[in-house]
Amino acid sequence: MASGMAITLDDLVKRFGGEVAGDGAHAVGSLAPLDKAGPGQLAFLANQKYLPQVETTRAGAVLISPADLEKVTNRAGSNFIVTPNPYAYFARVAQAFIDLATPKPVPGVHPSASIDPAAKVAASAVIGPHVTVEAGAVVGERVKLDAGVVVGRGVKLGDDVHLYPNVTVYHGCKLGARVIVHAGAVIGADGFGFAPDFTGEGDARTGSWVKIPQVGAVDIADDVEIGANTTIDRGAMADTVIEECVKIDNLVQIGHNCRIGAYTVVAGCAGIAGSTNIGKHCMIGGAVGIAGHVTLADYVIVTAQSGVSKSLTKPGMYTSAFPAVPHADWNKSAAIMRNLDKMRERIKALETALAGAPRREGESGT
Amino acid sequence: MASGMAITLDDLVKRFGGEVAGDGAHAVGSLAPLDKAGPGQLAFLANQKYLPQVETTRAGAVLISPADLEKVTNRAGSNFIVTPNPYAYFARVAQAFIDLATPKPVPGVHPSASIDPAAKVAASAVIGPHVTVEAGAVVGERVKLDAGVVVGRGVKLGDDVHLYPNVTVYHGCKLGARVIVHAGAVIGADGFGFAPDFTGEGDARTGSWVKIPQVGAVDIADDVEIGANTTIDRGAMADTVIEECVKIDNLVQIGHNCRIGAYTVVAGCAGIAGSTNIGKHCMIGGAVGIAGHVTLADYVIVTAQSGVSKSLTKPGMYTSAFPAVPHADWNKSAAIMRNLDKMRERIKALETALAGAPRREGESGT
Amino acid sequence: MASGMAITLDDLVKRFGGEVAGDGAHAVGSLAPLDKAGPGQLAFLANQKYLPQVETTRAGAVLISPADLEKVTNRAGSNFIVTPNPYAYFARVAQAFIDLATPKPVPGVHPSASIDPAAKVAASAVIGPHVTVEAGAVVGERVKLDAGVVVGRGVKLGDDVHLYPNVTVYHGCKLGARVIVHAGAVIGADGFGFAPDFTGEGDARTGSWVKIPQVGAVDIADDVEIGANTTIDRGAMADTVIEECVKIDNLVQIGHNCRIGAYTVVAGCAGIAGSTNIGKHCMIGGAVGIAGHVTLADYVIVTAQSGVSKSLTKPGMYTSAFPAVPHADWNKSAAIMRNLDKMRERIKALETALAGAPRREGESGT
């Protein structure tokens, strides 16, 4: 972060939140981890196992919660900003000083864009080169519309959106304010959807895929953020709804008409079917499939690389995904788990056979 | 869809087919489901757990099949259409009120887009704002190519093409009459290719990859519709090749010098390795992988999150993925399915124990 | 490859290493199959199996290793190129063949091309159309920038740098030389970290999701390929690192703080989530999921869809994918394994049956 800014504690609790322990009148300028901060420098206390790095640190000041405070012994020399999420904290500080030290974005339209006259574009708004904006599209306030971004017909953003480099979105979607998508993202492409038009069967069959026009659009809240190269597309009737304060990681699929519950996060590469509807506050972990149709209850969680093929209804972890191990002793237990119903033939045949035998009963008996 | 425009049944039957059941004078003006349309829309029927609805629905006509058509029992005042297949004809009419509620497009080059002087652009053509058109390419009648749109040396673009904003088509690639790609998908980048040039071993190796020049191309056959941010690789020495009518969902790879049959559908998330041959009319589930130089035959299904690691010579559905459990109770079955050649070994000796006992032998005459 | 051009084996050798065994002024022009090559083309032999074509072939000329020349018996009127790595000897002159055919970009920046007066570009860089340059960013020596590409403030492209249409660099990102990027890549986007500030449980939890600024980069070392559509976050603090001579196919997610050793390569569809160390020489295959926080030691393989939780610390090759069978088969096999602890109960049972019976130790004396 650009040195030369700093600002002291008590500075840092007016604008957001905390007390001071110690001096208020101290000044800090960057963060830095416990073992690397100096004393222009904030570190921050969220994880048990580096509370004695809280008395050598040479850091300026720690954040830290009531309960680990009454931990420090020595807290001589110390500052400390006390709040009961350090970790939340120290995001919301970090991102103030990166506001601080990135150049401000200069309102207005670059001489490149292609800003369609029946669209409406908000003053305050930075639109980069080579954006297209299509008729009837909205543009809040400060929204930042990077290079090479495309904004379909009808398209509403809020306040404070921000769309990366390259990011499109079709026709008619709406974004709320505040959201972020990263670059190359794709919102509201047509859901994948034909119906089978065939007659006759194998090499006789003749016909088509007729294609099944998608008329809804996407929805997203506030406070959403979308990950580079995801795609989410548009609903068949009705829309695909994503709801507020979503997090969405990269390369990830999200099919029309799927609902998205509030505060629920999806991780890379996952992928969810059409019309699936997710609860909120769920954890889809990093690759995970999710069937169509399906619905999760809210605080689903799903480790990562499983697969969902049917409604999950009550909150709670779920997993169907191996780690690897040596590739030959793999390939012994999967050789195995082909035939478990032999094996599961032959545990039938012993217990018969024991079964069968007077004395076997005799021996329960013993 | 737009209000104020309608048509006849009559006029349905002559352009899409099918015959009227009722007044073939009475108009209709959009489509919806059977439980919410009114007078001036269209309904259809296409899953028998609807039929009550048709005696009850206000629509003002039903599409039907002739089958379903003689079950329903009270027809008064009601009006159809019968047809073979209503949910392939309720695409056909969607599709055409969108276009009638659609802006069409000006033919013509946007000012800011980048044409070669040597490609050959229909006049017909709709290029947006920032699209770039290689030297040598071809683009047929009424192609569309949106905002952003990249289209290489020596591509050939057939008629009624719709490039969505973003695609990248490198160079000397070929794509069919009414191909439909997607925002952000990249049709010919390199296959990966490299040929290992190292000597030594461990901390010894020395050397380097090598990249195998891929000059082969990617040729796609009419019809076929490609989804947002998937991506074809170019073949290495012959071309990628993807036949009429195939399906492609978003965030699919397919590998250099792959061929997918025609009416083939690949969903989301899905990764074809290179050298891949799969038959016509299969169906590839969402997330699934399917290894380099296999062969599908015709009519394969592969489920969801299922991985192809051999040819599969016979039609017919195949799977290997697990659905999520609760958490706890897939990790007690992984670990023992780890161990699965102990269990074996157990029922083993069970079965030494057993056969080796002289009166087991008895046991089995009584 | 363009006709017209020739080139003797005698030239080939000096440039590309080798001895001539045959005529060393027989000149070639292209490259072709063994089965398929011309007196005028080069064809190469890196598989046994196709050793029987060489006695056969009317290729120009053969590149082959030194043992298997030996047992080629009868060389009559054939040349050939003797190489101990045919393979990648033949990649490196069909690139030669390419460079050749290929017209020749001219250097320069496009006139619709947008470059920060602030951003320093060598006169030898091709800058295509709808580029973006942004303040700050270093472009060397003949970096060739395709249509649509965006580069952020502050970026470092090495010498000899090609990224492909619609690629997105992130500001403050560093690319070595001779690195390839192919199309809608997306380089240095947010890592995918959000500090959980929330009070409450269940319908009574408020709060949210608070972004954890993402202020380090992506470093990535010379040589490296980066497939189309493919995503590497920026670090949370320190930089992603990827080291020289890394490839990585298409529609790959490296997450935020990830280190990639020099001369791994990795398939398609994989996912790496943030904080992982893969060594080097590694090989990931296509849709291999990798956890967060983990170390890979070099020379470890995954193969195509296995899951990695846990560090791998030594070399060798590792799996946990099944491959696909007929899914009334898988279904049966699944349902067992869903019980597996059932049947492990079982064996318990008749264990203790066989073993507390007094005549079953009688028989283990037989």
Given for the second form:
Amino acid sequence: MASGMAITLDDLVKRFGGEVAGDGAHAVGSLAPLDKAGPGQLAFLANQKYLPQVETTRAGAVLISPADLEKVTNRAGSNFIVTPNPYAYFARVAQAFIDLATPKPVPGVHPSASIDPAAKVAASAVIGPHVTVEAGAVVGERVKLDAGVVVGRGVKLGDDVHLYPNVTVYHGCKLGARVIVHAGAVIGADGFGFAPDFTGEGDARTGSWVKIPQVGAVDIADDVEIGANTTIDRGAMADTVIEECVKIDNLVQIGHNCRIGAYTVVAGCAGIAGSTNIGKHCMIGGAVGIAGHVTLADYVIVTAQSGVSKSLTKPGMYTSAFPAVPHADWNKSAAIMRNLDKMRERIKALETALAGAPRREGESGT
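So that was the form predicted together with another copy of the chain. Now I'd like the form predicted alone, please.
Nothing else is written out below except the one chain.
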């Protein structure tokens, strides 16, 4: 990853903290893996299994923890930035390099954009081609709306929001400062609410589903990031709420009236049904399905492909998915599972028979 500008290790430490072990005047201009980095690049060690590569890397410097630096036997000619969390440090440096390499956007409104006269758009905002901003919307300072974005009536976008191409934010929704929403995401579509109104049975059944108006909105706090083609439904009456610094992957469905607690992360293809409350600092794995009207405590981890059908009231890791096994083994296990009810009845019968059987001399009753 090229940044287009080199930064000395001393300057990096002044900006991001840590300590230099080696030549602080050495400059780096990009990031690279340990096994591919050159003298002008910065690498990092965040996994113990790559420790041997630190001895052989050609990187200009390595981000490393104090404990791992103690394990490096040959430091001659090498430079290090010592920090407790090299991975997070790497992320911050990567952001800085991208900022240096990216041309600064020019504020203004593209001629093809449609801005309602009753909308308020900050002069510092960047409004791209074919963007629509409806009446009553408020677009904050330095907001960037890429091509094809639709901002509905009464929407409020905080400062430094970035909506990638073809994002749609329905009426009345609110996005806090520095929210990032990736391409194709939909914020504030109607929640899935229909009341059954049927009479009769079988072929004689008549009636229909009656749509329940979804008059709530979506309230997204500061520093949230939402992945491509993710959908977050508006509430039926109260708002759907996404608290600060939540990170949501691509292709996630969040139903109406959910609340996602601060600093929680949700991986791709997860589906969260309506009126679910997820606590703070939770981790929801890929393809997890969570039933409606359940609560997850703070610090809950749900592993990939698990199904959650009831509340998880204590912190910890939860798993329900069956790991992949050879097909023949699965068939054997499935056959056993189909007969569990019969096995249960046989065990109960054996227990009853044993309980009524006369004890042999010398046997205790325990």
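What you see is a predicted model, and the numbers here were worked out from it, not measured in a lab. Here the rigid core means the biggest group of C-alpha atoms that line up within 1.5 Å when the two forms are laid on top of each other. Numbering follows the first chain given and starts at 1.
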Residue 77 C-alpha moves between these two forms by 2 Å or more, core aligned: no
After fitting the core, residue 199 CA displacement of 2 Å or more between these two forms: yes
CA of residue 326, rigid core aligned, shift of 2 Å or more between these two forms: yes
